[in-house]
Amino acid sequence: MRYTTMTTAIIIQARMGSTRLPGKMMMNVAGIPLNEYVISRVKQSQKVNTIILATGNGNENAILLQEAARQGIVGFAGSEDDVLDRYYQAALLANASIVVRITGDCPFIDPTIIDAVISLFENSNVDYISTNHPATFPDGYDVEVFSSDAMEKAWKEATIPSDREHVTPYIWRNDTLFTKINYAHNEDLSSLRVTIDEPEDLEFVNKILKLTPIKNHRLTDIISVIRAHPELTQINNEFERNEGYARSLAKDQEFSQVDDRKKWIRSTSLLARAKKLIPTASQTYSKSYNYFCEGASPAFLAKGKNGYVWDVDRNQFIDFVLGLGPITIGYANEEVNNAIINQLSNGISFSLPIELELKLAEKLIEIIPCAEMVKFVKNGSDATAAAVRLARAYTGKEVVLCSGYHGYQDWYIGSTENNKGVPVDVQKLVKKFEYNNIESVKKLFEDHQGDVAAVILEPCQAEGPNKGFLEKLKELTHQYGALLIFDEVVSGFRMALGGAQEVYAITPDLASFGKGIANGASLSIIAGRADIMKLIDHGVFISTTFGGEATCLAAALKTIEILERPNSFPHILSLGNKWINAIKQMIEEKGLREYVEVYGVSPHAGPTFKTVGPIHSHDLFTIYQQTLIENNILSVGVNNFCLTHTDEDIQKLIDAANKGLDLVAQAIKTGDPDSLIKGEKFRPIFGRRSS
């Protein structure tokens, strides 16, 4: 159930797995389960719109959700231990602007006190009000009221266990971040205990209720009974108030002493949820937990600025992944953002083409050597698939020769080990050749005489093309009546505006571009000869609803404008060269050439690891990557560099890589890499890392 209006929501926190009194929520209070009793008390409040029972996602809590439904309130199951996240998600469900926190072990909770605290909150310009700071009500009459904005800030920023488990400490501890006041009783009754955490508490509560003549009792009624029978307080007066919170503080001390890893509390919680909802817990394989040392690495990011990102646990990293390549300028670049915002005010998608499509097309034809016409799609897979379709239509042939990674569409992915769901006949139409080996291409042409429609490759792989390779490849391709396609999804707008074809002065018939064209906005293009591209008007169907999505076009134009400035590419290339020279030197000095080599060229380069004997490449990379993460570097080995990275950032990368390679050398020497691995091992979807 999701609500459409803003609301004040009481969220009752309850679970069956209590440490001190397991199953207490279904234990009898005045002849009915405690859970039912508390709900019946809370339902008497006159100031709330919605009541939610928020429990943990363990199977044992299903009975509480059933009871919530029976009582006519909303049940929500969230994180077992990260109760702050549980509250946050429950509040989102209710679209709550004001959140009232009640714990399910307080059978005497007084609805008139709940309403009084809510009224005070509504008439006070503060973030948080409670009955607890300082406590003047008995333990068991606790009411906390806070804004959803305050809770969201705590949810984003709180990291230590006590803040996550007890929901509000981050708010009431931080005077500089939040405003708060206390709702106090006119008499200090804080020494009395009427909550249920221990067997003695349950005994005490039931004896009090037997002596209470009023069913809908209030605080004054309970105090009257206690004062008439003071001996009853001896039943449970040995227990301290907020013992659970005190234990959490002890956990905080243990937590703070763990200095050999980052704190991944929220990442861990979000990952557990994501695994249940999203295959691979990510929209992209290479961004998933499988690629980032699960347990010793962040799993979710919260924001980015320039060359830096912050994870959901507020750890900051220098990011050399850059979204797998799209970030060419830097995260949240003000100029690009403003271009998007300005277009946003005019609309995003339209019913006819807009002028921006023409402006961007003109600019791309100006800067890309092969571009006589262009077509916009949304991602690299779209662009490569479109180029292959055009080549097959133009030549009347079906076989495609490829080298590199070309996306998830059937035509290519069928040639890989991840080919489930691709018809066998489709798989047979793609043949792979070895980059920089012209003879391997020639043999495939001879083996498939008259059937090859196109040769498609990433034009810059490893350390780039050997002298004459691309020239010979173009000549051979045309000799056999096929088209040459450059997959410049990675190299375009990163090596140069015009991509590898500009750098190497080889013009293909068609090319696909993506990733870096719009600094993170979703856009890719097919560019090529006009006689081929015009087939789109004559039966080659390439059409997407969002190809002309306006904010991405605005972002692309501004990104290109920035990259055209004189010092942009020289700066990016100088950072990459500094990195390549340093990593090669470290590999050499540490005697690791047998196990590590450098892949790529200046704007897209880094170490790749090799399996030698019993030492697996994935183990070595895991050790290397986790060391970088411990030193606040985010990397998948082969790094990307952006305009807002600095020489200092590169030096930090070099220093962290030096430490990582030292541990790699140690693992090789001892033959025991597992002893150095702190999380799960790197688990790529392909043999070589690809995106």
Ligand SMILES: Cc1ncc(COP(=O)(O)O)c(C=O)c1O
The other form holds:
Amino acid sequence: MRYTTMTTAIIIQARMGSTRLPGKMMMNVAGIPLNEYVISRVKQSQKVNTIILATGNGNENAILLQEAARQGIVGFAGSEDDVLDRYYQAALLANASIVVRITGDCPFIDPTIIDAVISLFENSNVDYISTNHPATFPDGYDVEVFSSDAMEKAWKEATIPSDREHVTPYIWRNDTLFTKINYAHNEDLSSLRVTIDEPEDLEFVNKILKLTPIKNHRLTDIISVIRAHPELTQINNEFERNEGYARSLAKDQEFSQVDDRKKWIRSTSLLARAKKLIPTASQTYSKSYNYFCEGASPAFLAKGKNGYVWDVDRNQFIDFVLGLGPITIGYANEEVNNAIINQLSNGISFSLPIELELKLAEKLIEIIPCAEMVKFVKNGSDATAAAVRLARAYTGKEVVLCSGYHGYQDWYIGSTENNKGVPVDVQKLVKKFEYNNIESVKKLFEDHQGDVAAVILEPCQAEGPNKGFLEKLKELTHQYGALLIFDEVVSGFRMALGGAQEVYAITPDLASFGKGIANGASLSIIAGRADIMKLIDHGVFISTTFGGEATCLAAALKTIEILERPNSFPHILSLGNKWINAIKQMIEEKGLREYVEVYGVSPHAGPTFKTVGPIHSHDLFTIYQQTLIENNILSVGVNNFCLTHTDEDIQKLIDAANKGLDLVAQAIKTGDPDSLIKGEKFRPIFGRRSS
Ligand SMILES: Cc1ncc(COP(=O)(O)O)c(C=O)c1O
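Having seen the form predicted on its own, could you give me the form predicted together with this ligand?
Complete assembly follows, chain above in first position.
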């Protein structure tokens, strides 16, 4: 008796837009609309907690929601075609553990049969019971009962259209994944048809009902009437049982030939829902559908392992985005996971500092050249904002010179075109200089004599610093009484453990780190000279509840331990080098230098595309990226590499990029990129490197 204390929901699927009999749910059955007739019968079930009418979210179905309310049951509008998703969402709404599926076009549905199948389900240890595998009841008495767990599994895994449209085929087709039994009638009545799909069905049902003396009729009553009037069956006996499902199967064939649609069915459905609930349907602009040729790309991922990810449609990709940088070792790394799990069992957040904070601080001070003291925050934006505040407090000045992207806080984003909501006075305090152009920095120092608090930059941009640039920058900055801040959110824990400052042997006054420090867990740090950092004790307010959150600290310590092993960085860097050499060579060989250049330094590098005349960089990038996706590579152009990527993975990236660049060359040659683009074009919300 596994299920007796759980919530049982009958979900009646119904919609107005039926292809064979549009509007049938409001058509007249024995003097009332079909939906009302069905609901009144379902309400007679003794074993059910909730009844939901689940319809599609098209406007024409609004009347069914009103009808549901009028009849005192729950109305729910969900996906039109992905009825499995509609059921899943409706069941979540009811918090149902047992789901009973009824279709709204079955006016004879028999509550005693519904209850019998639910009882059998409650007393059997199976995932699914129905009356129609094989069918013995007349068409129109179908009842299916299944666990919400089984439905969730199907919801997660089913991809072909018929499985999504007909809710349960994924469950009853897959004997190895689900346990099932059939609830059979003692006599095979499967040739009789009392469902309503066609106008003739409606005529037949109404004629039978006129001859039925009992209001709350049961199967036996209807069978008696049909047997007494066999001639009536001729009204609708030309129609096949399960014609709708058969048509869906035909669509599956068509669908399997159109590979792209097969690939993104769940992504498409989730994206449609997310667009209504979450601005840009993502928490990070650069992970949103605008950045991944919508319609020809996955929109949602489900899981990752090492260098691979799987999307919600179970397509596998080699991932060179790596969460936009945080994954340095690989997804779901066992050692890092175990460190997190061990910490979890002792607690996540505490009321006093914990020793782990000290251990991590000691480690960071050992590996980061500028770090005499450190402070933990949560994301890169926190860390850059804190460093800038410290510099302003230390120098007593307010102007900041910057180069690169530094996060979403007012101080920086006010200087970009995405500055809505940032006070104008704040916007005026930040000025941009050109990377590798010391003269541009000099000019700003001269224009803002005595006002500059700090120079902050991503120390490794484009192909890295020109010889002497960082040295001169440090000298100039100090000469004008300002502080030098390295924003190492990207370069830290990726180029080397100590970041770009270790690689280029230039020690800034302060630095911010984030992304790669904890293999995907959320942690960032401000590091720097003790005399500056100590201001946090003296009026510079940098404090956040989750700064010392313990699982991230445990993840960071383990990540650093793994990255410190002798072969770790050599492996990651060699993958990056192999890629950079190959992409540079391909660009040359294909004569694409005018349109494509390589941005970055190993292991964070890749092609960026340029607008030349009428050929737009976004179109070229879309063609390139969509080709990579077709070859099961996830990339945003400039790639990241992790410890668990292999040489074979890089070769697959190179092969896919080769095909992508061939198509880019073709688009340039024909002058018609649009003809090669299969989804929406890349539409970035902000240009990371241009700002
Ligand atoms: C160089 C740099 N600094 C700061 C940030 C902001 O980090 P976060 O997005 O974690 O706030 C980013 C994010 O991409 C970055 O690349």
